Amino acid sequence: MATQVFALIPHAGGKADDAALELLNAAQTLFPGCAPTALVLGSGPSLGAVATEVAAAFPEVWSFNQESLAYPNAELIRPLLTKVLPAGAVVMLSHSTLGIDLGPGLSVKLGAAYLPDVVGVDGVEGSLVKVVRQEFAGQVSAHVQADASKGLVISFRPGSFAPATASAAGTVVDKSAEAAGLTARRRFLEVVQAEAGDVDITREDVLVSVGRGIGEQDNLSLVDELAEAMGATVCCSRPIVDAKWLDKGRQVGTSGQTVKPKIYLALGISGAFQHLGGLKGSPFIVAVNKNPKAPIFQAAQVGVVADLMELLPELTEQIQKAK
């Protein structure tokens, strides 16, 4: 299937998101030999730095620099991409809040097939694109296919693909004029930062993260003991914060903090994409969960199927002995 592949690159603070290289790997895995084009949208001088950074990985970068694109708004991006993309194009998105908002309507406008929240690929046969999705909160891996003969919009779960190696010397094409005159019924007001906590988990190299699988608040003491033995910092998934067992500043995920540890020990965490979306920088993930089908095992380098109440005291003891 010969096609043109485009990847919408998320970025912030003048830096491309780690998802950029993940999308490149996904494109090369699904369409071997393809030369995907990166789409970089935004406003201001920092966009040029992002485009140059992305061009080190992608052979061609289309840059759209307009004030209206300062904040990623699907209502603006959807008509822009409908206007500039060629017929039959494959559009790759990160399955983030923007990707979830943008993808469905974009597929309708392009008359293209839509495959959201993809975690793996089975390949392409003719015009059929075959991928892997997770259903029933990750309990089932579903192998699905779509006819991409008229185009395809596909979003990939963050962290599902390892970052590709940046080895291109791409060119940046200024497409800013194409984005002139964009209007939307909704507008960006402000970014509300997550509350500052007693620690800054974004700066920690070793994190012990706990989820609803811990069972009760009193059991957090076992996690604290393990973290102390490891010289690590405790963080958590959203259910722990919602239960008010830990501060919001310790939450990892799309609605919490984005972290880049070297080692991430996930205890009783199912591995929803909202949580994995807060993990960047390809950490070494060790997951412990009593459910062997938990989605977290798809992202982990080491998986342990065990009861936390039995494992944690033993693990803490062994680490203390080793030290």
Contents of the next structure:
Amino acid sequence: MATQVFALIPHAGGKADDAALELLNAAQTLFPGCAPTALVLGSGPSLGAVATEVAAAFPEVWSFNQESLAYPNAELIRPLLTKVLPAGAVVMLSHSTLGIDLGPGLSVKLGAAYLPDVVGVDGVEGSLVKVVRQEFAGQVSAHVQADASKGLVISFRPGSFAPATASAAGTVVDKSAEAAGLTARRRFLEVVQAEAGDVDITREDVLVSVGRGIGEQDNLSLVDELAEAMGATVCCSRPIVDAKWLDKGRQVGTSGQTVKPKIYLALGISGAFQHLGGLKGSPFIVAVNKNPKAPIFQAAQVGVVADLMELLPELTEQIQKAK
Amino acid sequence: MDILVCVKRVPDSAENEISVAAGGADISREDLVYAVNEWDNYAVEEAIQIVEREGGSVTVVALGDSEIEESVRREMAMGAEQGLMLVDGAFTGSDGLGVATILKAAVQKGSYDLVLTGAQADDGAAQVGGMLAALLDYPYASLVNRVEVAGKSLRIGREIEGGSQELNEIDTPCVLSIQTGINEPRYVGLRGIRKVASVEIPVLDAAALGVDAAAVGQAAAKVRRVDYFVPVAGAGAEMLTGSTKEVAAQLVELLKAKGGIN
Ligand SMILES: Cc1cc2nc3c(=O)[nH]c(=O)nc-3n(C[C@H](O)[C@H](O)[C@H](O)COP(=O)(O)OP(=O)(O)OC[C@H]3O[C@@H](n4cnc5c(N)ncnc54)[C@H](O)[C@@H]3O)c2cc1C
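Can you now output the form predicted in complex with its partner chain? The one shown was the form predicted on its own.
Next comes the full complex, and the chain you just saw is listed first.
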């Protein structure tokens, strides 16, 4: 299949995101021998630096430099890409908050198939693109195929492909004029930074992390007692913050904090990728979950299939005695 | 403000151990606990709160088989006065675009200023809202965690990486996909469900919606799930076994050795 492959490059502060090289690897794995084009959108001189950086990895870079693109507003990017991309193109995105915003509508406007949050690829057969996805919060995987004969928009889960090595001497094509006069019915105003919480969990070496499996707010005392016995700090998964049981600053994950502890105790946490995305530095993970199939057991070094209500008091008591 | 909220009935992945049925064609459906998709409860709550402030109406729509009635009634019990069910054998096997195509027809049967969906559902695709907006040619915002009405437009917050909030102004009519945590969905008791038990919920099929049955369903789907599988496990965790006392004792030793007890 003579496919033209494009990758939308996320970037910030004049530097390409890690996703750039991950997308390149995904492109080369899915379409061996393809010469993917990088799409770099933004505003000002820092965009030139991004384009140059990306040209060291991609054979061609299309650069769109316009004031209106200073912040990545999917409602502006979508009509722009719909206008400039050739029929039947394959567009690769990162499954980030921008990818989620942009991708589904882009596939509709291009008349292309949409494959979101892809974690692996199985290959291409004629116009069928075969990939691996996860469903039910990562409890099962699925082989999924898309008919890409009219094009394809495909988004990859961050971190699911290793970065490719940058070894191109690509050319940068200035396409800024194509992006002139863009308007949208959704206007970006500003970014409000997340508030700092009551503790800084990003600096802690030992974290006791609690998830929805704790069941009720009152049960959090069992977790506090364990953490106190260990001399550790309590953090949590998202549902605990959504329920307002703990401060947002204690949430680990892509929409929370990125932590780098030495030891991470995951209690009643299923192991969604958005949660694990906030765990860096290869900590020693101990997971306790009543479901032996919980994905967290794939990420953990040590696992226990148990009910928190039974294990936590016993564990706390033994630790107190052992000290 | 007249608001349509799209909801989905899903196996509750917090309550179930999901496993693959023999052959991989489906997950095992026996003994599954179903619920309304977590994100959708926040969408319905948000719609109700907007209408409490601004006036208007909330309609809840679901697509599927007759089982969805339970889900629609549960959400109506939260305080949505109207329900709508989209049921037709021809809808079975629709991909995201198929679902969005059917919902588009439902949107156009009514007159709504705002269409809400959950940010994602059980398949984690996070796609239907964005596709629906594109089909309707409405502006769209995903992962919305704040909505304020400001005349003909809305001021909205989108959750972005690290939990920061991206503020936007968006014109109506529009489609928003709602992120968890935007509000605290109200509790629905048996009494609430009983209250709406006799409210009539229209059921529309492809013909009633004016949807071309050939444009949706399995045959029209560009994206198809071939099978479910459980990936060959990597190293995985070393599993500790024994009585609660024994397991706790092993954990204490491990944590001590790794410097986890201070
Ligand atoms: C854009 C986006 C961003 C997100 N960002 C984040 C983020 O930053 N951080 C985050 O954590 N999530 C995030 N999420 C949500 C994420 O997808 C999951 O929904 C969430 O991580 C699930 O939290 P959990 O594991 O606590 O709950 P669940 O997935 O419900 O898991 C609960 C677990 O507890 C177990 N359990 C239940 N009862 C017991 C018991 N008595 N004893 C032992 N185990 C028990 C269950 O078997 C289950 O595995 C995000 C989602 C989206 C769409």
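Numbering follows the first chain given and starts at 1. Computed from a predicted model, the values in this text were never measured in an experiment. Between two forms, the rigid core is the largest collection of C-alphas that superpose within 1.5 Å.
If you fit the rigid core between these two forms, you'll see the Cα of residue 165 move by less than 2 angstroms. Comparing the forms between these two forms, the C-alpha position of residue 218 differs by 2 angstroms or more, with the core used for superposition.
The rigid-core alignment places the CA of residue 233 2 Å or more apart between these two forms.
The Cα position of residue 253 changes by 3.6 Å between these two forms once both are aligned on the rigid core.
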